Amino acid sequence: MTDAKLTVHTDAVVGHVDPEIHGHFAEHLGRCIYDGIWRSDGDNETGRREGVFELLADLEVPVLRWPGGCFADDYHWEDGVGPREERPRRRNLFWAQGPEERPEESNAFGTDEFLRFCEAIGTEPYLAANVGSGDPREAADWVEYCNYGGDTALADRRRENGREDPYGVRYWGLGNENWGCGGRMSPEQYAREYRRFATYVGTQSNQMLDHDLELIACGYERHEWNRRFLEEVGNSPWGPEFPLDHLTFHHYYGRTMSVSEADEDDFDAFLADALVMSEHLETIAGAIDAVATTRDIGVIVDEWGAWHPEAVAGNGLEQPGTVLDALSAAAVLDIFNRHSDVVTMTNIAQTVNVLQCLVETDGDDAWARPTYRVYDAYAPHKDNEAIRTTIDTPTRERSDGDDLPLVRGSASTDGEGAFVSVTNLDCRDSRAVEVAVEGKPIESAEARVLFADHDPKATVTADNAGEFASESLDVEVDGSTVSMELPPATVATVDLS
């Protein structure tokens, strides 16, 4: 007997699944950079940690946001370029970091180190410029240092620092959480600051560069703020009406639930909170359409993921990597697919060691967390066309909110076959799921499953990381349908042809 049915409407394309929807975020926080991406002692030529490098290169990370986060709006990029021994040691207003957990920034890892790392793993860089404590000239100079190929002092300075050719950085965020740690601004105040920064940064696309810059404004999870920001930023007699290409918001969930102490009702509440992402996307898209249009301004979720009580400033925001968190990531990635007509990028927080990281390190060891396995399993969605899906699913009533849908999923196509992802959000029972492809017989189906033999509370270590890899999943094909049995708290992918 079938518990849930996912129907794939092959002729109803939602939008392109931009690879950047599988993006990542690295901030100078805890052990993300130092002792994470970068060796604290810098004892090899590049300074990078080879185990982390290999894992991220294998994942084919499409875009990486840096240097923050709250750190970005107290960061001055010129501190982090040039001879490492001459770089100043600065305060870090917002986070303790490194193995010593000090609120200090050594600037050993700066612009050139980050951009070379991005090139080495084949990822697009996304730089967040300082609006809160910086000025437009500082931001414009950073763009010039990174991107200009002419004979200015800043271009020559880049060459002196070992880089002849421009880096060609395309994505530029102007500020971070400027409603909070980035200056506690009103939406109107930030809009005026944003417009000023965008003038000096964006003009370089016309005058100095051979490529367009993608300008990113920082929005808010409280979406009335976004509407007011857009109204003010567009209220200018000069230049383009809306000098931005993307508007962001951040969504963390699980702030009150420790996975190790949770029960099954807590699991349901946590997953329901993750699914609120869909409502946020629809609301911010509505705010954009009310003032501008989502055809011109895309939506970016450049910080998101599970944030549990274990992750506090004193420990560098570290928390265990669990199956439950990975299950939530799969459900959210499905949401992004289903909203690919408006979503242009997302960046899970954070890449290494911090919050819902994909990679964890200990000394010279580096290993993949369960969330890494989800990103790897979902990789075939990247660069496909998302197809509309409808899901007939059982739900579970919750005392503190809306019912939890127990089966979720999404589908995409490369123009030939279809790739389907399905999550069993029921952490108690198996679910019999049927995938039906509308109007097309299925010739073959190859399926894999994650976490079939693991409890939702299961955590990864260096010793057991390999046990969380995907396994083959038996399915039955009958005409245009595929049937499968999903164990509790599992993620399945089905490649159909």
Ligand code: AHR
The other form holds:
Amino acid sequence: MTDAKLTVHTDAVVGHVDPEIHGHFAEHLGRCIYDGIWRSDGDNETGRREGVFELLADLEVPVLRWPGGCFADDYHWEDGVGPREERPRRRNLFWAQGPEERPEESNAFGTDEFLRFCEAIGTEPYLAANVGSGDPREAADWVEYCNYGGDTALADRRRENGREDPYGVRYWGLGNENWGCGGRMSPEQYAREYRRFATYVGTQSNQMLDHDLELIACGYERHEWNRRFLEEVGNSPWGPEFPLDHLTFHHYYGRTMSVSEADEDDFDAFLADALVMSEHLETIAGAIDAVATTRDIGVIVDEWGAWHPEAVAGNGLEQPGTVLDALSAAAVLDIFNRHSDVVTMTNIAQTVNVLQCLVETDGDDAWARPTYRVYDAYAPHKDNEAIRTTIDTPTRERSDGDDLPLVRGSASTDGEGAFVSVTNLDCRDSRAVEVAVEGKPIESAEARVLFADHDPKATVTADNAGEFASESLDVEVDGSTVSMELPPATVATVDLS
Ligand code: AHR
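Can I have the other form now, the form predicted in complex with the ligand, not the form predicted alone?
Let's see the whole complex now, leading with the same chain.
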């Protein structure tokens, strides 16, 4: 008997799955940069940590946002360029309560280190400029330092720092959470600031030779803020004009669910909270359509993921890496696929050691968390066309909120076969799932499953990391249908041709 049916509507393309949808975020917070991406002792040539480097390079991370987060709106980029021994130490205003030994920012890892790291792992950089405590000149100078190939003092400074060619940074965020740690601004106030910054940063676009810039404005999970921001930012003396390519919001979930104390009802509430991503995307896209009628603006979710009570400023926002978190990531990546007509990028928080990181380190060891396995398994979706899916799924009734749909998924195509991901969010029972591809007989199906032998609370360590790798999954093909049995709390992918 089938519990759930996922239908792939082969001819209904939703949109392109921008590879940037699998992007990451790295902030100067706890052990993300120092002892995460970068060696604190810093006495080697590049400073990079090999294990982390290899894991991220293997994953082909498409884009990495840096330097924050709240840190971005108090970061002055000039502190982090030039000879390392001459760089000033500063307080890390927002994350000074991190691990005891690191209340201050050494600035050892700055613009050149970050951009070289991105080049080395083959990722696009996304720089978040300081709007909260900075000014438009500082932001525009940063663009010039990074991207200008001519004969100016800032371009020469980059050359003196060892980099002849411009880096060609395309993505520029103007501020972070400017409704909160980025200056506590009203939407109208941020819109006016944003326009000023966009004028000086954006004007550089045509001076940067072939380096087109894409400007990213900060939005909010409370969508009334976004509507008011868009109305004001578009209100130029020349009539509606929207100087932004993308509008962002952040969605963290699980704030009340302590991993160690949670029971199965809590798992359901946590997963339902993750699925709210879908409503957020629809609401923000609706605001853009209603207000910014003269410009095609994409949606970026540049911070998202599980944030449990275990992660506090005092421990550098570290929390255990569980199967449950990975399950939520799979369901959210499916949501991004299903909204690929509006989503242009997302950045899970954060890439190493912090919050729902993909990679964890301890001393010289670095290993993949269960969420890393999900990104790896979902990689074939990148650059495909997402196809519309409908899912007939059982739900579990919840006393304190919306019912939880127990089976989720998405599908995409590279023009030939179909790649389907299916998640059993039911942490109690197995589910028999049928995938039906409309109007297309299936010739071959290769399926894999993640976490079949693990409890949702299972936590990864350096010693057991290998046990979380995917295994092959038995499926039955009948005409244009493929059937499978998904154990509780598992993620499956099926490659169909
Ligand atoms: O990712 C941790 C913090 O969460 C970021 O600094 C901030 O933008 C968000 O509130």
